[in-house]
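Here you get one chain, nothing else, as structure tokens; it is the form predicted alone.
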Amino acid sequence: MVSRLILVLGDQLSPGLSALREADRDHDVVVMAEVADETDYVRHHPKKIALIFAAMRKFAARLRAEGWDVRYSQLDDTENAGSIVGELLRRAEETGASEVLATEPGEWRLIEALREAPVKVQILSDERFIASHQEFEAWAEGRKALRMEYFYREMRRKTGLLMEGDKPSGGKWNFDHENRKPAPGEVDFNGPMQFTPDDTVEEVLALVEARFGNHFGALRPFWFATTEGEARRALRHFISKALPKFGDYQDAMLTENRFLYHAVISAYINIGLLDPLEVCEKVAEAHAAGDVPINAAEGFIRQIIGWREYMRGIYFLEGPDYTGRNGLGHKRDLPELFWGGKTDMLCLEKAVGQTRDEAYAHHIQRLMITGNFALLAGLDPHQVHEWYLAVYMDAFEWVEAPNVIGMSQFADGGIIASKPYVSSGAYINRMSDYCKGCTYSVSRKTGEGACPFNLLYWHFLDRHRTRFSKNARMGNMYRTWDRMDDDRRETVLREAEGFLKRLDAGEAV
């Protein structure tokens, strides 16, 4: 007799998941599902269907390998519910099962779904993150702002990551100030490891290819990592090769670099493959042996056990109503050019066919180049926020939409950000090569051939003055726009507006 039906996500690929820890291999039953829910609600790039797929595949192998029963449905069987509820029930019917043990999703949207199924789930906690959502509840009751700093400090406590003994170790908790240097010459990396696809791969991508031809992205060539050896691979090749030199060139962007000494592995550590802890364990190992400087062991283990504890702690505190808040009220469409529409700005035209291409970009490329344009630009959050869990490999709800809603957009009113992170064109021409064959003049702040940043920060400045003038972090910038004469503001405000109306004209900026 079957006990229970276990389910196992897309992105739950992980043999020490709760819900296989808690489930009686001799009696219970695996259910794992490629759904259309899961692959439409919103037009998800098409390599990252395929990793999800592929991967699931070789997992679902994997476990039956193990001794599990493993009941799987691919996206094109003929009995498909499409949905991972509908699925839940046919396999409830199918083998008499009445419950169901999952671990807890990482999205609202299907953890309601769970709960309202017409059949009884058990939602087990995912104990794959170091910090429990009481432990981050508890972090943030009573504190007037939610800094990642001090969460980040806690969480090197717990782990004893990079400390001796209760001090962190080289005398800080932060190194960030070593990490902010401009794109260098030359990089001497050939890039994140790449896997030539099996049978198994290239099954899949005849599937998305047949499927999700449409969707934006390009589907090949296909180089990821699909199995728990690959990516372990992969984590070895970027911590020999390439982890000496993250920290400096963490923030940098090169026209013709797409990777430059990015590890490109958050998207195997969000579906499982790798475990979170493990990783930075081996980074803090290779800097123990004096192979890694601080500066990068740091910088790396900061966004694995800081931003990401951080901003899944932020997901769940804040509840299902996120990803709608829009503090700035910013209602405009977003244009084209995020869909690879024509655009003269070098920097955008370079993130987004870096994005259709690979199904990534680095986090200062959506920050400061995507994202800081959306804001600027008013583009309405939640659009946005479904842009970026679209086209990224590794986006998930509980990481992306507070890192875009938050981080990147301010719409939730300054919970994770103490400031807009909104920049000219000065920034981008520090940290990357990409004005220097622009179309438009970083140097021009007003007139033809303007930068679009240059314009569009004082503009953004402008119509927000009084919610953020008062700001401590902003009183230089309005005192600099301040100083300027009434003419000249008028020309930025008069250019900036023109420059909208373009945008939502259709037109190609």
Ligand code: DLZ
Given for the second form:
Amino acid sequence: MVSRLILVLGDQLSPGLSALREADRDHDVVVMAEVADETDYVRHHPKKIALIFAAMRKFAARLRAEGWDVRYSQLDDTENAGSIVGELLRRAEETGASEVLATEPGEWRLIEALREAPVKVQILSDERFIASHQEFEAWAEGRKALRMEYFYREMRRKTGLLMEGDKPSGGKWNFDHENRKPAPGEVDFNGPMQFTPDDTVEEVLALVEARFGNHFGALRPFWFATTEGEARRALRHFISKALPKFGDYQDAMLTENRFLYHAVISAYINIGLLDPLEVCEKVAEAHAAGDVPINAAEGFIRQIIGWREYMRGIYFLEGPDYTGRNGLGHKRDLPELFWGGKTDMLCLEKAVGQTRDEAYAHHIQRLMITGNFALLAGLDPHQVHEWYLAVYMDAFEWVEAPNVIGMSQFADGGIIASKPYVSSGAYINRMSDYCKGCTYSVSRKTGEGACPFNLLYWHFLDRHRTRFSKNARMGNMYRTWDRMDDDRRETVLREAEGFLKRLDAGEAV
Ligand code: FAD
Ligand code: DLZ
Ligand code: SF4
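The form predicted alone done, now the form predicted together with the ligand:
Whole complex next, starting from this chain.
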């Protein structure tokens, strides 16, 4: 007699998942399902769907080998109900189970669907994180500003990572000011470890090609890790070959190098193939062994126990309406260039092109190229959010939305960022080699061939003067703008308007 169904979602592929730990292998049945509702709620990149399906199928095989009864539905099964709740109901009828045990999903949408399901569902906490919801709420309680840095220090104390007693290793909590070197001339890292597709992956690739070949994004070559073992090898490769220089070049961008010294493990952590705390422990060990400098180890660990945990905390603290926020009232539709439409802006063309090919772009490309452009141009933050959720292989709403709505688009009114992440072309030129090959001229502020970032930057500041001119961190920017003579300011605004009109008209810009 089957007692309960144990739901395992496509981003819950961890052997230590709370629902599996609570389950009884002899009486409970694991339910895993590839379903149209999950592939279609945004038009996911084909590589992302393939990664999730391949990793799901292999995780199901692993559970079966460990003695679990797994009912797995493939997307093209004729009986497939098309949604997670539909599949649970079908399996309940099939097995006679009357109760479901689930680990909390990473999206309000699915949490609500489970809460409203016409079957009893017990939702357990997702314990694959360092801070529980209650801990984050307690930290946030009564604070005027929820700054990541202070939360991060709590997480350092809690985990003991890079701590000497109650003091941070190296005498400082944060080595960020050592992590802003511009793009290096040469990169002595060949990129993330790549894996040749086996039969399971090939089967999934054929399915995804047939069903989702018309989604934005290249499916092949497909080289991602799809098991815990492969993901661990990819992590070891990163730690030994790239991590020592991760800190120095974290913010750099290069036309011919898509990965620089980045780990490319976010998707593996987010779907459960790697455990975030274990990843950080391995990094701390490499530092203790003298193989990795403190600025790299601290910079990396901060991203995971700081930013990643903090983003999740904000998502669950702020509630289901977070993705609808639009604090700056931006309404412009996402232009075609985000879907690979022609543009002369080389930085954007490269960031979007790489996203199409790899379902990956690193942090500064997401923040200071596509995100910066979207914010300066006043794009509707919800459309921007849906774009990021669709195109990146690591995108799940709990981590994507705070990064996009909060950090990148300032649409949450400043909960996450104390000032908007905006820049003119000068920043992009300093941190990358894009401008050298661009049709636009980064040094031109107005006139024929002037870099659009230069025009839009001032247009943004000018149109949001009431909101930002009192912000202490933006005073210098407004003073520079105010020092320009009237004619120049007028020219900048007129040319920026002209650019936005061409964008709205669907012209290639
Ligand atoms: P590395 O640069 O090597 O960093 C190491 C790890 O730190 C990452 O694997 C990731 O787990 C973690 N990390 C770093 N920065 C962040 C951050 N801001 N938030 C959460 N974790 C972080 N990350 C996602 O996992 N999913 C997303 O959907 C996502 N959307 C983003 C959207 C925008 C607009 C921005 C600015 C950032 C977004 N990020 C997102 C954060 C970050 O860009 C990615 O985690 C990172 O690029 C993943 O590549 P990597 O593994 O090579 O990371
Ligand atoms: C992203 C995704 C996709 C594309 N497909 C599935 C699927 O078919 N079955 C499944 O269980 N999960 C999938 N996922 C991941 C879910 O969308 C994810 O669990 C929720 O968004 C919560 O984070
Ligand atoms: Fe981008 Fe402007 Fe540089 Fe061209 S000149 S690559 S548009 S920042």
